Protein chains: 2
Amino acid sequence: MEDKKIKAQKWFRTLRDQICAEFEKIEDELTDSLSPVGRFVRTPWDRPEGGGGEMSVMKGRVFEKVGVNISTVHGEFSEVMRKEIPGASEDPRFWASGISLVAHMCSPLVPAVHMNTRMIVVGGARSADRASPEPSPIAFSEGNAGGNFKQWFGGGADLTPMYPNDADTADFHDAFKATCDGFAPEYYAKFKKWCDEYFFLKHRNEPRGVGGIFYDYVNTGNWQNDFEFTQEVGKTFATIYPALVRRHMFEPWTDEQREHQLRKRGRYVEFNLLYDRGTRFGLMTGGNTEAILMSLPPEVRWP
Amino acid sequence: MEDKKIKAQKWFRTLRDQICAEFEKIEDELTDSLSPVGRFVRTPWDRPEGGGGEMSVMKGRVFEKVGVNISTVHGEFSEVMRKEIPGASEDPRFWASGISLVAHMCSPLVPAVHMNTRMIVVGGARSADRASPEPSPIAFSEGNAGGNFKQWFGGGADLTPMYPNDADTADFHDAFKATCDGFAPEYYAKFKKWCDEYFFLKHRNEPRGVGGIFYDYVNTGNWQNDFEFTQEVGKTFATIYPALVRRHMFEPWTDEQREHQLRKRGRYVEFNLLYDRGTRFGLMTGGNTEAILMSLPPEVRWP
């Protein structure tokens, strides 16, 4: 398991570097802008209880504010979290590594986006394995033969256009469908539905965006294959999103469209602070506030 | 009790009218502005389960966005609410009437403010009274001799300056202290502390503003006296806040101060969506989304 942890952690950093390089390239491509070209600024942070991470934030002329956070943390789940996380009531020790990205764009014609993938390990005690109820649609494998822990992958990506457009939506969905289909026939339908259900603002009775995929608790018993799936999700994002940005970044927009974007961003804030599990749990359990709230848009209106 | 409900409901409407008239007068007083003078726009709304309310919103040249909402609603508490509200597990019927106000100001030198007062009645069944544990620092009275219900007043007011200033803070606190001291010697210390504890952003380890008072479950057994206290809280607000606005509304401000204001408003949004009981319960239990989120600032930045 230690070897697997190192491989996953290394991958999230590699993916971060690839995405940041691609996003900076996009900044360079908008040559007719008067605004200065954006570059990522990196800020490492430590978690007093164990581990830490690195925020990368760019404020540019295509990307109004994009944050890419990688982190590898370990410790013990708090009392509150133990009730929420599968296996944590038996052994509260955990290890988690992942990448999390949110992009808010200058142009109201370029969709905002969110992507996150992670590997989680809970437990590690030498006591005998105990059974626990299935926590999710994706069953835990009994294949964790090497130790008394639970391990899984989670993540996903979803698109939030200000002006949804059938071609963009179809291309985004098709890209993730192809990736999912390469691993298991049931993945795509399941993960797309999960995404639609998760990114929904009940109080507005409206979805946050046009969806994508959302998965959690993925452990088929074949770690290498599950890891490859999570790698492919990251690579798919790193291909499809830049393509959508390039498709729209040169189009002129109006003040009215910008105003619409600023209002639509209000919904993004409402979702993240009212519903998002990562945001709420992170803030309530002493996570890094700056890294967690990096997801909030740079400018918002509730007129 | 029916007579008391009518008196309270009428008062909240009268207070609304007085405050709106005073705020419109302030708009008129900023004669050297090029922006158009603001006027309140009223929008009534119905609650399908019983009752309704009226939003009053003004977008002006002193008040960038101020919302004053009055409502009188009745019905049965949901399962979730029954666990939270004293007495509701015995008889889930409720009646509630109140006024709620949030002002976000054009000038970063004029403090933002929040005020809310309400009368609540829970129950009304003909079955025998049953004892329930004390829910709060302010004891329920056993003086509800007229019926099998619990009734109380709640509310408060708190100030959020972008640049706190000792004179403003002292004047705001002194006004509410004088009001509290006219009713009970312990009120002010108790209600000020409650306010400081409530309006606190744990994830930032910082208070939302400079405080004020926050009270709930006030029932001394003398309804008339308790009602007068809630009336006095409203009148105190209607005197002290306009005085503070007039003190600063004519002062020029810089772009830097405006930027600071927009960032500080982000904290207001974080508090309201992450912690505020009224906001979260209201949205989760099918309240009027527009009326509840009227409290969000018109323009915000998380740079």
Given for the second form:
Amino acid sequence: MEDKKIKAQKWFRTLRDQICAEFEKIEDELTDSLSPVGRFVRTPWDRPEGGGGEMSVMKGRVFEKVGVNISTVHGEFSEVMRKEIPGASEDPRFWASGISLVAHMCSPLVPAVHMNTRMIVVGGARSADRASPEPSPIAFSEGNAGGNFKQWFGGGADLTPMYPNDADTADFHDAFKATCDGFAPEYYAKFKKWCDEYFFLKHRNEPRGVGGIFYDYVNTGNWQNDFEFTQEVGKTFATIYPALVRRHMFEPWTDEQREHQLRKRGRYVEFNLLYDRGTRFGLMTGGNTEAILMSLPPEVRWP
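Coords for the form predicted on its own, given the form predicted in complex with a further copy of the same chain:
Next comes a single chain, given without company.
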């Protein structure tokens, strides 16, 4: 299992480097702007209980604020978290590594986006390759841990346009459908539905955006295949999202559209603080607060 952990951790760093390089290239392409060109600032952090990570944040003329964070942490779950994570009640030890990205754009015509992929190991490593029952997509606590060990991949990507564009939505979904179809015919429909259900603001009875895919607890018993699927999700994002940015980044926008964007961002804040499992997981496992709340936009308004 240790070699698999190292392999996954290296991939998340490689993906981070590739995405950051492409986003900085996009910053260079907006030559008609008087605003400074954005560049990522990297800030490493350590977790006293074990592990750490690195924040990469850029504020520029295309990306108003984008964070591409990586982390690898380990330790033991708290008493509260042991009741929510499959397998943790039997063995509270855990290891988790992943990449998390959120982009809030200067232009209200360029969609905001979220992407993350991760590998999680709970308990000891002697049952490393055993496939396990998949818990409900709604809550960790409904899963049957099964024994003293669990390992899985999770992640996904979803698009949040200020002004939905049918072509953008179709291209984004088609890209991830092609990726899913390359691994299992049921993946796309299942993970799209999961995304639609997960990124939904119950208190407003509305979706956060136009969806994408969301998956968790992926352990088919073939670690390499599951890892390759998670890699392809990252590669797909790194191709389709820059294409959508370039499609709209040169279009002019109005003050009225900017105001709409700031209000729409309020929905993003509400979801991440009220419902997001990643936010809760990070805070309850002693993660870096600044890295966890990186997802919040730099400017936002409510009515």
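Everything numeric here is computed off the predicted structure, so don't read it as measured data. Rigid core (definition): largest C-alpha set, two forms, superposition within 1.5 Å. Positions refer to the first chain, counted from 1.
K.L.:
Comparing between the two forms on the rigid core: C-alpha of R13 shifted by 2 Å or more?
P.N.:
No, the C-alpha moves less than 2 Å.
K.L.:
Establish whether a shift of 2 Å or more occurs at the C-alpha of L293 between the two forms, with the two forms superposed on the rigid core.
P.N.:
Moves: no, less than 2 Å.
K.L.:
Would you mind giving the Cα movement of M284 between the two forms in Å, after fitting on the rigid core?
P.N.:
It moves 4.1 Å at the C-alpha.
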